[in-house]
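Given as structure tokens, the chain that follows is alone and in the form predicted on its own.
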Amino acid sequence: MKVLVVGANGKVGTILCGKLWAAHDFSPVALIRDSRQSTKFTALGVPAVTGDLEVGVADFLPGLDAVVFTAGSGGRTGPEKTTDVDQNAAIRLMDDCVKSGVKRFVMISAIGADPNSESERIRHYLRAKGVADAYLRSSGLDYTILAPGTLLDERGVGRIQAEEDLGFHGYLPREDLADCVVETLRNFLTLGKTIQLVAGRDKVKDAIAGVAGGGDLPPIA
């Protein structure tokens, strides 16, 4: 399965590229914004393409089997930039995937994403994510939305809790989130689902299969 990792230079994206390459049943491609970022992906053995989400990256979509959206405006930007990247650029990418025939789309969202969020701390982020998630659900793409709790830089332990509605917030190491993406791409019973993720007791593969409603299926060749 050839997978474009959008936002590959971010923390989750970089980890994910390495895991997809190591899994051998995937061919990851890293989408980066600055060609100088390609060095670390060359070291991983992952090809990189340079493009700007806000301008559009449709030229890189033909021939892909899946797209994973891990991009974000970053914590240092204002509400306008968050809307530009986390909402508008994501929606533009979805439209381009539809036009290019790339059906599989995995969105990294967040617990609490809601177009009407009243969060005091990150309202604009959760609203932008909520709008993008709602658009994805109506896009006709074979989507899965992964909504983790607060992300941590600590090493993953390979154990999570996954539900369509956990009913609470929590924490999740970024490495474990990357593993969740890999298992989601492998399991086509996750199509059409929004899965909330926090640290827990279940092995990643088992947790994803459990919330998907059964066992896993092999990825598209």
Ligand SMILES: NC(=O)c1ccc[n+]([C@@H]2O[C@H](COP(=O)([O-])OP(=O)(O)OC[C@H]3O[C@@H](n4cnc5c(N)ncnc54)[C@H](OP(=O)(O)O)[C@@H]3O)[C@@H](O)[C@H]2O)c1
Second form
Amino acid sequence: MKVLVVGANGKVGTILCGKLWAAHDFSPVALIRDSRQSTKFTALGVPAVTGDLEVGVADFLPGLDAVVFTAGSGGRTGPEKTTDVDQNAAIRLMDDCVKSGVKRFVMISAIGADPNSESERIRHYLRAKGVADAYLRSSGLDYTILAPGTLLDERGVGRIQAEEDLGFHGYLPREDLADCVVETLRNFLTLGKTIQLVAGRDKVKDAIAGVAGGGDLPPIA
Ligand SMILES: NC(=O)c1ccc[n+]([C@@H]2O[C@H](COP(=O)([O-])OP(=O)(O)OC[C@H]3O[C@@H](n4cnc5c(N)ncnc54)[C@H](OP(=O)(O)O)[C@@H]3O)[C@@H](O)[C@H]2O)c1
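Given the form predicted on its own, state the structure of the form predicted together with this ligand.
In what comes next, the whole complex appears, and the chain from above leads the way.
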């Protein structure tokens, strides 16, 4: 499965590219926005393409089997950039996927994402993510929305808790989130689902299969 990792130079994106490459049933392509970022992908053996989501990356979509959106404006930019990247650029990418015939779209969202979020701390971010999620649900794409809790840089342990609605917030190592993306791409019963993720007791594969409603399943492509 040929997968474009959007936001590949980011923390989750970089780990994910490595895992997809190592999994052998995937051919990852890293979308970066500065060609100087390509060195680490070249070292990994992962091809990189350079483009800016705000300008549009439609040229890279033909021939792909799936797109993973793990980009984000980051915490250091203002609310306008959050709207530009996390919301509007994500929506533009979805539209371009529809036009290009790339059906499979995995979105990294966040627990609490909601167009009407009243969060005191990160309301603007959660609203932008929520608007993008809502658009994806009505896009006609074969989507899965993965909504993790607060992400941590510590090593993953391969154990998570996954529910459509956990009912609480939590934490998740970025490495475990990357494993969740790999399992999600493999499990077609995750199509059309929103899955909240935090650290937990279940093996990633079992937890994803559990919330998706199935056991061992063949890959989508
Ligand atoms: N932090 C948390 O606790 C948390 C919790 C839940 C969900 N999330 C979500 O998890 C995802 C991954 O998080 P992360 O920590 O890996 O984020 P990150 O390290 O900040 O990576 C974000 C990536 O997006 C890229 N990007 C930003 N604007 C772009 C544009 N216009 N065109 C192309 N690429 C662009 C950045 O490129 P550069 O490298 O060039 O800057 C960066 O590589 C994000 O969607 C985030 O919102 C985060």
